[in-house]
Amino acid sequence: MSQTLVTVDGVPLKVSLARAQRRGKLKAIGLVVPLFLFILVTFFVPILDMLFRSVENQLVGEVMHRTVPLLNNWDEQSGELPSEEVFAALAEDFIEANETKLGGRVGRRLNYEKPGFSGLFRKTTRKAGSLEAPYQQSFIDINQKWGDVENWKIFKRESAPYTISYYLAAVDLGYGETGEIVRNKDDRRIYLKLFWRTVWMSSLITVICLFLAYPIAYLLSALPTRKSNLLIILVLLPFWTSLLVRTTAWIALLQQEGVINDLIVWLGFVADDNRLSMIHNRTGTIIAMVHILLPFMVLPLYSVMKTIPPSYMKAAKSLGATPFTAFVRIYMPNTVAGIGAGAILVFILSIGYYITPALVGGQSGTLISNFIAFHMSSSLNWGLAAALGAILLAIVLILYFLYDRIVGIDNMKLG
C-alpha cells in the first residue's frame, strides 16, 4: 500500500499544494485588480457613458411627463393639431416646468432639431400662470408657432427616450417634411467632410512621420550606446516642455513676418511682398503636429531596430546583396513590427487632437475633435458630441481591424 505524502504539520502535501496556488492566485488576483478598477473607472465607463449619451433621450418624457402619453396618441398624418386634451396637459406641464425651472432645457433639446424651440418655450414658460381654456387658443395666443403641425410633429419624435437623431445630424442627414429620412441642405454638410478631413490630415501626419522617424531611428540604433543615448535626449527633449508652448512656438515661427519667412525672403525663394502662409491653415496644422508627434514613431521604430542584429546585413551583402537590396529585403522587414507599433500610435493620437488644430489651423485645418469639443462646452450639446466621438471610435476600431487584417496585429512590437 502506497503511503500518502504529509508535509511536517501533517497536512497532505496535495492539500498543502492546492492551498498554496491558491493564496498565490489570490495575491495576483489582488494585484491585478486596482489597476483593473482604474481601467474600469477612467476608460470603459466613460466610454459606455458616451455610447449611452448619444442616444439618450429622456429629458423631454421626463419634464412633459402628462403630455408625452397623450401626444403618443395623436394622429400626425391628419394633419391637424392635438386635441384640447394635449394642451392642457400641455399647460400643466409648463406650470410644473416653471417651478423646477427644466422648461428651458426641453426648449435647448428641441432647439437641436429646429432652431426656434428654445424661445419659444422660454416664452411659454413664463407666461404658464395666464393659460386658460380653451388652451388650445392660449398657446396659440402666446406664440403662432404652437398652431404648427410640424413643430408637434418634431415634438412628439422627440419625446421617445431614445433616440437616432444625434447619429443623423452627426452625418450630415435629418427629417424630411413626412419624418422620412434625407440629406441635409448644402450649407449645413459639414461633418462627413471634416471626418474625411480628419482620416486624410491623421494619415498624412503618420506618413510625414514615418519618412522623417526611420532614418533618425536608423541613426540611433547604428551609432554607438553613448552617442545613440545623447540622441535620444534630443529626440525626447520636446517632451519637457508644454505642448501649448509648443504649439505656440510654431505660431511665432509660422506666421507670415515670423522667423520662418524672415529666411525664405532673405534667401531670396520669394519677394518680401509674397510671403507664403502657413498659419490658420492645413500647413500650420501637419507642421506643428508633426514636430509634436515625431517621437511617438521614433522610438517605437528605434527599439525594434537596436534587436537587430547587424550581421544580417553582413550576410546578405556577402552572398552579392547590393546595399539597396540587402535593406529591402532582409532589413526593411524586420522593422515591420515598429512601423505598424508607430503607425497606430501616431494614427491614433493624432485623429483625436485638438488644442494644436485648434490655435494654429485656422478654418481649413480644424478637424471633427475641435467640433467635439465645441459641442461639450460651448453649444452643450452633449449628444451631438457623444455621437461625433463614437463615430469617431467606430473609424478608428475599423481601421484597427483592417490593420490586424492585413499586417496582424501580432507583429506589433514596441521593442
Given for the second form:
Amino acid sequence: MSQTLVTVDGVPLKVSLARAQRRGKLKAIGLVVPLFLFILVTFFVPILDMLFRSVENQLVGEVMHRTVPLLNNWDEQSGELPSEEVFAALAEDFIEANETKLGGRVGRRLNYEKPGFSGLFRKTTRKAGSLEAPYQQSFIDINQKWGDVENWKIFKRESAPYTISYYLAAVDLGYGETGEIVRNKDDRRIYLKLFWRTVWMSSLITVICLFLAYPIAYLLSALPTRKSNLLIILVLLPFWTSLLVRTTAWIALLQQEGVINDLIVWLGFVADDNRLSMIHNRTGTIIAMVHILLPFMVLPLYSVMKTIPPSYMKAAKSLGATPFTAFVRIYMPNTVAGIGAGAILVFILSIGYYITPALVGGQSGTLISNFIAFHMSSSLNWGLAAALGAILLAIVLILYFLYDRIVGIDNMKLG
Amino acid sequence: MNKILKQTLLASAAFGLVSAAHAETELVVVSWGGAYTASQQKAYHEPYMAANPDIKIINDDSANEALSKLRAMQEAGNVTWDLVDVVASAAITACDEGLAIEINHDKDLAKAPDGTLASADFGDLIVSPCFIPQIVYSTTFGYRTDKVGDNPPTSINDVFDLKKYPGKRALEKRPINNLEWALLADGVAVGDVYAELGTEAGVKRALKKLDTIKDQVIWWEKGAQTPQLLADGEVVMGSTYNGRLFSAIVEEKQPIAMLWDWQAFDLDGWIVPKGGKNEAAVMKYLKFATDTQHLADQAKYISYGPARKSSAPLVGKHAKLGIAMAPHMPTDPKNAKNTLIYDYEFWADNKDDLTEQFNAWLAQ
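The block above covers the form predicted alone; next, return the form predicted in complex with the partner chain.
And the full complex, kicking off with our chain again.
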C-alpha cells in the first residue's frame, strides 16, 4: 500500500493542489465575470429579445382569451360567420377589455394587417356595455365590419401566440384572399428595395473610403513621426467632432445656396439657375457618410502600414521590380489585414447608419435603419421593427461568414 | 459586520425619511423643447412653482419619441414621466395602447370663469378620453417674399404650380396633410377629401398630384427644418407649424410670409402616463395649467391658439415684442378662411397603411 503524500497540515497533497488550482480558476473567472455579464445583459439579451419580439404575438390570445379557443373550431373556409357562441364569448371579452383598457391594443395589432381594425375595436370597446343577446346581431349593429368573414379570417390568423406576419411584411409579402402568401402589390413594395439599397450604398461607401484612406494612411506611415502626428490629429479632429455638427456642416456646404454651389457659379461652371443638387439625395448621403466613416478606415490601415519595413520595397526594387510591381506584389499583400479590418468596420457601421441619412438622405438616400427607427418611435410597430432588424443582422452575419471564407477572419488586424 | 450593516441601513433610512419630509415633489414634464417648452415654462411652470414651493418641475424634451419611450418604461415597470405633451393623434394611440390614463374632464379640470364645464369649454377638441387639449396649431405654408415677384401665392394650388412658382418646396415626410392638400389642389371639395382618401383610387389620385412636384420637394422630418430651408433660400415655399413660421417672420425678421390657404388644424395637449408616480400632484398641476387664464397666457409667448373657447378673448400681446397676437393665430378669421380639419378617426385607422404606401411611393 503506497503512502499518501500529505502537507504539513496533514491534508493530502492531491487535495491541497486541487484546492489551490480551484482558487486560481475562480480568481480568473472572477476577473472575466463582470465583462461577461455586461456583454450578456447589454448585448445578447437585447438581441434575443428582439428576435423574440419579431415573432411574438401573445396579446390577441391573452386579451380575447374566451373567443380565441372557440375560434379554433370555426372553419374559415365555410364562408359563414362564426357561431353565436363565439360572439357571446367575444362580448364577454370586450366587457373585460373595457375594464383593462387593452381592447385598443388588440385593435392596433390587427390594424397592421388590415386598416380599420383599430377604429372597430375602439368603438366596440366603448360600447361593450350595450352588447346583448343575440350577440351576433348586436355586434353587427355596432359596426357592420363584424359581419364580414374576411375580418374574422384575419382575427383568427393573428390570434396564434406566434406569427410570421412581421417577417412577411419585412420582405414585402402578405396574405392573399384565400390565406396563401403572395407578394404585395407594386405600389406597396418597399423593404426589399431598401435592403438592397442599404447593402450597395454601404459597399460603395466602403470602397470610396478605401480608395481615399489608402494614400492618406501610406503618407502617414511614410512620414517622420513628428509630421505624421500632426497629420493624424487632422484625421482625428473630425472624428472627435459631434456627428450632428459634421452632418449639418455638409448641409451648409452642399446645399443649392451653399458654399460649393456659390463657388462654382462664381467660377462660371454652372448657371445660377441650374445649381447642382448635392444634398437631400443619395449623393449627399454618400459624401457625408464617407467623410464621417473615413477615420475608421485610415486608422487600421495606418497601424498595419507602420509595421511594414521600408526595406521590403527597396529589396523588391533592387531585384528589378518596377514601382507598380513592387506595390502590387509586395506592399499591398502586406496591408490586406488592415484593408480587411477597415472595410469590415466601415461596412458594418454604414449598414446600420441612421442619423446622417435621416438628415441629408431625402427620398433617395434613406436606408433601412431609418425605417427601423420609424417603426420603433413613430408607428410603434415594434414587431415589424424587430423583424427588419433581425433580417439586417442576418445579412451582416452572412457577409461576415463570406468574408471569413474568402479572406479569413484571422487575417484581420484592428490596430 | 452584520450589526454595522444594519446600523448603516437604519441611519440612511432615517436620513431618507428626514429628507423626504423636506424634499419637494419633482414632476417630470415632457414636451417639445425650444420655443414651445419656453412658452410653457413662462405661462404654466413658473407661476405654478411660485405658488407651490414644494413642487419642482423638470422639463424633458423628448416629446418626439414620447410613445416609444412611454411603452418601454411601462414594459420595464418604471414610468419616470409624470406628464407628456403630445399631438392629438398620438394621444389617441397612447389611449389605445393603454399608455395613458383616462381623464374625467369635468371633475379633473377647472371650469371656465362663467361656470361652463371643462368638457363644454374644450368642446369637440377632446378627441380622446386620455387627452387634455392645450393649443390649436396649424401646419401651413410659408414662402419667400423676395422670390415670388409681385405676385405672391394665395392658394394651395400655387404649391403645385411649378410654372408660376419655380423652385423647391419643403413638405413633411409623411402622408398626413400632404395627401389632403394634393386632393384639394386637384379639385376635390373639402367635404369629400376623406371619403376620397378612403378609396384606393383616391389615394392614387393624391399621389399622382404629388408626382407633379415630387422631384422639386425636400422632405422634412423636424419642424425646424422648413424655416431654416426658407431662410437659406433652399426652398421657395414650405409647410411647417405656424408657430415656427411666426418666429422666423416676426422674431427673426426673415423675408418670409404666410400662405394660410387650407392650413391644416391640429391639436396638441397633455396625457398623463399610466403608472406615473405622482399622479395626484400632476392632476393638481393640470387643473392649474389648463384653466382659462393660463391657456390664454401661453399665447403671449408663442403663436398657437388656446384650446378653450373661454380663453380666446383673453389672448393679449406678445410678451417681448408687444404686438397683438390675435392676427397671428391660426384661428383668426382672416387666416381661417379655408381650413382643413384633421380627421382623427380616419388617420387612426389608416395611418399605418397609407404611410406604407406613401413610403413606397417615395422610394420609387
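Numbering follows the first chain given and starts at 1. The term rigid core refers to the most C-alpha atoms you can superpose between the two forms while keeping them within 1.5 Å. This structure is a prediction, so every number in the text was calculated from the model and none was measured.
- Core-superposed comparison between these two forms: the CA of residue 397 stays below a 2 Å shift.
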